[in-house]
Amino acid sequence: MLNRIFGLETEYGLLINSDDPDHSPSWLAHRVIDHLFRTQHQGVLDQHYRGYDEPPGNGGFLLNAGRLYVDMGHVEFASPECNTLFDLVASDRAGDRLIQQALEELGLGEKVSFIKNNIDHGTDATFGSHENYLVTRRFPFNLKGLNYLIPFLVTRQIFTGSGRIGAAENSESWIPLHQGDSKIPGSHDASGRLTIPYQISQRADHIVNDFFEWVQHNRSIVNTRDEPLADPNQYRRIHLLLGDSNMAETATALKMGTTGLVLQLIEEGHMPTGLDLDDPVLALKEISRDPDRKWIVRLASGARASAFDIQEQFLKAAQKHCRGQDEETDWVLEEWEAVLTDLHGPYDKLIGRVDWASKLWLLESFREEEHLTWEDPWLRSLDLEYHNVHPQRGLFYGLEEEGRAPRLTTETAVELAIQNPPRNTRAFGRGELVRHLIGKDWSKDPPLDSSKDRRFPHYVINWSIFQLRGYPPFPMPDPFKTYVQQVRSHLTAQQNQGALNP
């Protein structure tokens, strides 16, 4: 994709297959981290505090230059910086594979499951799949500029949503949704409980604002904190909270690729206009919960429009201004048009490419075969199993085995992405650093000159800078540069200095 760095952050649900578990999900999450870093040496653990909730040893950078850590009790994988959708999808799958392999090696594969979804049916809790897009500092990061993005983001769920049974009754201790706003669609049973058999998005119920700076408790469509993780004079990072975790490779690539193209339209001044939504948060829920899948929303002008209409306007603008710029862009444009066309027909035409449709087909087939109602707990269990990252147990992987879900990657590419970063971004240089630190004998470090040095950890690694104890910081401000030769030279100089100071 043209001038774009992508990244995904995935928080995994952890399901203990026991009514009387021996350990908590949080304990098991830390057990997986310890196994991967301390036993399997797949990366190096942080030796410094990243905040009050991330002490040393909570996680670290991997050989593939991504980060694996525990966040609010969840294992979270942040992909390395990727310049292509192929690399991003391969890295995303590598994260799934890495944590599943850890369960198997720990002997927990039959007792514990990692679930790549965004909701807990029992508690209404949500956990995220955050998207990151690098833009230049010239991007109009203001209300006017970001408002161009909102109609696209709210309506893209028709092909990016992962689907779910039911609805959240209570969003982060707010007033229950069915009591707080009678406009939000959904029926109620005799006791007044909200009943939604099936909706297309998992995160829609938990988004309560269009723009907000913080991530938790007031989740917004666009997170507005200014944290570029790069040179702040040149770059910004668009950080999105509204998306679902995807199992289908096509859905992941389309989610990121179409959003990247819309950001390009905004950067270049080619975005469609007149699509502002009257109430974006309400529209997000209306689309997700529409049982007829007509997906009609109200615009700020008072007119009504469908999600199809809005998406097709963005598609036409991207076709006009972006077609032909590179092979990956053309693939996104072709798949975007194809999925919108197929969405006009029966949803089973989307099996394997769109997660909500794939899951709905599986659940409907099972429900009819077993004569179940939508309230049956068996269906909720299958809802979770669709997202199980165990290759032999996850229901989505069954679709792949049957040839019903197209692959963008290969098994070889995913295996390579477990221990190797993309070679055309800053991740390459960081991967070299991690590989060096894994094999380093710290006893051969040069003697420490001061008590200040003694308090400094052996190394500190962040996304855009690192420092080894006793040596100057090494900044990596440009995610488009690999820094690999510079990192190698820096490490060689450090080794040579150590040899001169036995």
Given for the second form:
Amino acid sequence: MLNRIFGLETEYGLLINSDDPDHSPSWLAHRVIDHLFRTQHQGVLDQHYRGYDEPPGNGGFLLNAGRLYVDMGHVEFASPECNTLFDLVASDRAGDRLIQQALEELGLGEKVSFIKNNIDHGTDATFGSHENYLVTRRFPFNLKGLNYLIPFLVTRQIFTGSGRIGAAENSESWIPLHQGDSKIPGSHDASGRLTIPYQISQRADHIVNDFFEWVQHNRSIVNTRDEPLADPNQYRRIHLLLGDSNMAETATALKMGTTGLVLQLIEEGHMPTGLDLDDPVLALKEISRDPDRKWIVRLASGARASAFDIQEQFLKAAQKHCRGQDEETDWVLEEWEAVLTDLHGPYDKLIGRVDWASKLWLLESFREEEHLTWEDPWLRSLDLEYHNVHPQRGLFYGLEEEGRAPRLTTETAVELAIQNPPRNTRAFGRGELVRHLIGKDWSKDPPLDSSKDRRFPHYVINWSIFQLRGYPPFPMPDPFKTYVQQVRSHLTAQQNQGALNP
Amino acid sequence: MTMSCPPIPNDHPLWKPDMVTLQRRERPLDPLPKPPSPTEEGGGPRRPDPGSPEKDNLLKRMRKVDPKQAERYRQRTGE
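Given the form predicted alone, state the structure of the form predicted together with its partner chain.
Up next: the whole complex, starting with the chain shown before.
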């Protein structure tokens, strides 16, 4: 898509289908990482400390130039930099496949499941799906500029939400926003627990701020951390953590594609105005929990508008200013319009394209068949199973198998994306590096200069730079460049020098 | 698809004089190997028929799910 680099980071939940106390999710997460890197050689493990909770061996870069690691007890896959939605969706699925394959190879396929969701119904824990959009440094990354993004992000959940049974209390917020506020839809049972039969977003309950820079507490609609992972003089990375993990390929592509276009509208000064929300955090929850799906919110002007109205304003602006710029943009515009149109009708028209609607249809069908109430624990188990990445078990994949969910990718493309990076971004060069390092004979590494730091590892790889021991750092500051020829030359020079130092 | 960066209009409401204009430059030299289209693989992207989706196989899949598995799903909070 025009001028955009996309990335997705997914934290997976880990369900253990037994009561074996020896197998904690964290222990299994490390076992999967060890298997993929040390046994299957799908990438190279970090040899340096990336952070206080990311010691050497905690994870690393993959052959596809994405990252796989353990983050706060969760296996997390960060896609490589993608310039097209097709590559992004394929990469996203490749991450699912890679970790599922690891479970099968470890003989754990029946015992353990990776769940690509964002909540734990029992504890109200949440874990994320983070979106990354590269924008130019001139993007108006200030309150005024980002405010244009807020109404779009708050209302896009009507087609990006993954849906969930029940609700979470905001136990994590430092400032207990709206506590006891009767404006938020939902009621409390006799034990004081919030009860909501079903809502369209998994993360809405966990977003308590409009802007904030942290990602583990006080989660916000727009994360304001300035960490471009690229040349900071040229780029910013818009990092969003309010979205749900999607199973439907259409939902993933629409989430990233529509957001990319809205960022472009802001960059170019074509964003619709007059849509500021009175209380964005409240509106996020109101929309998610609205049982009638009217999705009415209050604007800062005092007027009321529906999520449809707001989305249609953004759609019209994008149609006017972005249509025709490339094939993917036109696909996004067509699907965006189709989904908004279909959302006006019965929700089952969205099956296979919108996750909350697909899941709701499955749960309603099952509930009717088995005469269950919304409080029945079986439904919460089915809610999880919708996100199981096991193709023969996951409920979403059941829809796909029945031909109910349109594919944007193919199995061949997903298989390719497991071990191959996109060839039109910086990922290509990094993939070459990883491939080289996997087969490297470290005994031929240059001898260490005793006057220098002996602890320097054989390699250090980060998103925008790498360094091999004994060689100068190799910066890769522009994600739009592949660097592939330069990386090959760098590695060849190193190999030649190694040959001179047997 | 072109990669030239669209100019910011001078009357852009958010324009700042110190903003640096930028030309993106590189396009792929050799694009990702083109996989077969979904149609070639058989079937291809299909919109679901919302009227009467066949439920039997899906209900069967759902009945296999352990009703209590959500109680065993205990996750740490992440990011």
